[in-house]
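Take a look at this one chain, the form predicted on its own, written out in structure tokens.
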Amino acid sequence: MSITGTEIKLEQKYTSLFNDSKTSLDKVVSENVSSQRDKAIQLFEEKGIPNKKVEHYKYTNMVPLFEESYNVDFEHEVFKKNLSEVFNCNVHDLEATTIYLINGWYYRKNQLPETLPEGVLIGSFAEFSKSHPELFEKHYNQYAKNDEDSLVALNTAFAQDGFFIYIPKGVVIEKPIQIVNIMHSEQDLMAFPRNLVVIEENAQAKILLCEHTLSENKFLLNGVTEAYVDKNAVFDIYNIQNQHNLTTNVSSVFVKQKQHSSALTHNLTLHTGVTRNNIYIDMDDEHCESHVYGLFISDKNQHVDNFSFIDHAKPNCYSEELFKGVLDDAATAAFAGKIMVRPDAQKTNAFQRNDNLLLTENAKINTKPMLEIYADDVKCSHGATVGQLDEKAMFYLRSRGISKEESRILLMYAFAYEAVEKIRVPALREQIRDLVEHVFRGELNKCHSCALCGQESNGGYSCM
């Protein structure tokens, strides 16, 4: 079914699509997931698609992007090609449990290793919503902010499939879990992937979420991931976005932490059209530790908008936030990071920084780090920098016989280095180092991984 431009209001267009597709939406998921759609679509209709009058979307007007015409697949379509023949997304030397999503739907031919620890669940959001209703009733849609962000509400209204991961009490998953979401269609396509992760007490897991495009059509992804991190649990999630210029990607991640837990989120935007990343961290217990990182590299007319909200709700918690951006040509970006320290959150340590490097006069960044503090016994700081390449450093490198272009690349890499080194998966860190260098050398569109990417397109195929 398609969403096309009409004379009616944009919100009504999506509401009409929802009403016309309700039977198809409910067919594949549990009653619990379906029962929350009506309230979500009502919240969406009240707020509408965010424009620049919405404070959190001040620098990214989503209305023109959602006015485009897209097809929506309400039923799982069989991927006709052999996935192993057209795509290979292996990080060198990375031993991982890898599963695929096709257009946000769980790939039916995924084969999980037989060596997974007892009780670990990895698979389809839709299927597990039916087979494990007790987990979904406890966690699904409990952490997402439907009432604060209309695009999150829109996802809740249309959610059908994605990935589900459950790590039971005391289980440590040594190998990362790699989720590869491939967008591939013969038509312009909109998708609403929904993901749920539950890490129980004393458990540990790392997730690599890799976003790719394998055809030159326009894509709009509006995805939501909810993660519950129980007492003494450790959870890392890395979102690697490497998509062509015709892609709009809205990614919202919500993390709920309990006592003595540790969570890390890292958004790595290497190539995009328009990307909006929302990161919400709720430290709802004492002695939580949170690390929120990001690196975005953009050129041409790409746009990246990172928004974060770190909620220190209880005492004795620690958070560290670092986002770095490198913008070339006429690329634009925005960063808005808010740290909330509530009245009872004494002994809070919270640090936030956003550093940006502009390589041309036409590149632009709007940055807005924020602290809102209602406790008096805290250590908090925030800051932002916007600058160009250091001329003295450039002169030093040139005086050592290094070419101008190579000097430029070295300085850019040195700037990005701190964010790259925050990656806690060694093989992934090495791969990102290599990819970042390719980006700075202007080689990102030269894909070495995908059989489908042997030909150039207007949007450019870009695969990790």
Second form
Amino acid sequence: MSITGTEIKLEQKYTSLFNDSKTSLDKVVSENVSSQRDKAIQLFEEKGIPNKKVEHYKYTNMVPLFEESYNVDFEHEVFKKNLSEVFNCNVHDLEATTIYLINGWYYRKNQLPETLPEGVLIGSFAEFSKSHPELFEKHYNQYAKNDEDSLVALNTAFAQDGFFIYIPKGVVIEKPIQIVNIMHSEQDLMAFPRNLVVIEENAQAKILLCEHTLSENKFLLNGVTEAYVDKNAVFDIYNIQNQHNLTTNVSSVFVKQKQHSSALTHNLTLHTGVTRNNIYIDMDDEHCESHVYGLFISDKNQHVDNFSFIDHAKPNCYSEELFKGVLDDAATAAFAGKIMVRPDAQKTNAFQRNDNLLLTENAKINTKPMLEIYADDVKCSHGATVGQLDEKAMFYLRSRGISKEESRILLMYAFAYEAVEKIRVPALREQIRDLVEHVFRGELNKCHSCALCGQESNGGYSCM
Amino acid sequence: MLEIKDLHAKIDDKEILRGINLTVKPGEVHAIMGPNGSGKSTLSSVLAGSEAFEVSEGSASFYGKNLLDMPAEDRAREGLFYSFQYPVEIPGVSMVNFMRTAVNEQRKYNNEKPYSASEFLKLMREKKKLVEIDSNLTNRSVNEGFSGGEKKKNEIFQMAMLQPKVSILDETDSGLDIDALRIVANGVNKLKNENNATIVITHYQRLLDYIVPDYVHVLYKGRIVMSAGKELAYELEEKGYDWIKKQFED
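Could you drop in the structure for the form predicted in complex with the partner chain? We only have the form predicted on its own so far.
Complete assembly follows, chain above in first position.
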């Protein structure tokens, strides 16, 4: 099935796709998931694809990206091979429980360890929506803000599959759960992965979400992850984005927190075409703690836009936000971070920072730290910096016999270091440290997870 | 080993060095003294390869090679060491990583096999002991949060690690208390042998009580206006620089 046509209004392209595909969309999911579609597509139609006039998308016009033609895979037919034929994950060989999504669909041959604690559910969003309707009724589409962002609504309208994770009360999953989302298709493809995570009271889980592209086609991902973090629970999500230049990745995360819970999100954008990350943290109870981090490293014509909204709805919560960016060549980026301290939220501690390193004259960042405070007994700070490599430090390193290139790498790494150190899982931190160093050395293309590796780059794009 | 002839250097069209002549031979210790703004630090930065200055005239050869043609890193790999007056703090770069990269790049340049991790750590332990640097300083980021004395000790530690042929110590004594000064000077003396040379740049004669020079040069307005033995340092300490200024007023 493909969408074409230039005359019709852009939004109509998506609404008619929706109307034409409703039957196949609904086939795989529960009634609860399908029943939310109509309202969502309506919200989408009202707001339209965000262009530069939409304040939150001021520096990333989504219209041209959504104007391109893509195929869709609502029947789950595109990928029929064995995963091992196309993918060999030896870069992130982490002690982890690993599952795969292909083109947003849960890979049916995933094998889960038999030793998972009782009650833990890890698997397909679609399947669990049918087998565990009670969990979906309680949590699905409760946290995603369809009315704030039309692309989130678009995802809700088209949601079919993704991953579902449920950690019952008191259970601690020590090893990170690694989810590898691979795009692999012979035609340009668009996907709407939808994920749901429920961490019950006093439970803990860490998720590592790796996003890759394995074929050279153009991809558009518009994914949404909702996470419910109950009382005293601990939840981490690390999102590593390593995709080729023809990828547009819109990734939205919504975290709902309850009392004494601790949540961490970390968006590591190592390589993509256009990336838009939305991070919404809702601290809906007292004594919540949230950590919102990001690191983006871009070169050539890549574009990265990070948007975050941290909602201090109740008193005595703590939030810490740090985004670091390194931009080379003509890469562009944007950061907008809003911290909302509601009238009730006394004794709030909220800290936000965005630091950027521009390596060339042509690299560009627009940064906008925002604080909105309606309570009067709070401690908040926000700030942003944009700078270049320190000439004095360069000379110091070179005067010790370290080459200019190596000094540059050391200093870029030193800049990124602070964000990498925020990773709370030591083994993962090690892995990501290496990965980031590889990026700075321009060696990430040796990574097997990237389709263009070992191939001559051809017209229009290259891998790193 | 180091021969500087008629060296002129400027920054933003302002000429700071106006014809420096200096010859340094193995085993020698040279002290360069002079009032503020005479060009002492410029001379050392120019020799170390700082790109902030433009050499407009003259030459500097290091074991017969044209020093001024080399980028800063090659000068270091050839055996020139510059101890900074203000060592730079580099958060995020660990001392160990920094030194291992430096030592191994130098070895690679000289066609030697890079040190393995264990060989390197052993070398580092030895040198730390030699210069009496606190062992946990090397577990931190380069100079980050170091006190003034620690930074200078760290310079001497790096000098010990890199084993240079010529070391230029730029105001190594500034801001040091007497104990730190003694440790730094002891380090320099321990590293001294008949094959290497030291150029000590200082304001005060006190450092020269510890690092005894063979020659003392007075730099004034971008030229070496007087050279003598170590007794000149005492004379300067006693009389100040005014008599020099008067004598060489343009």
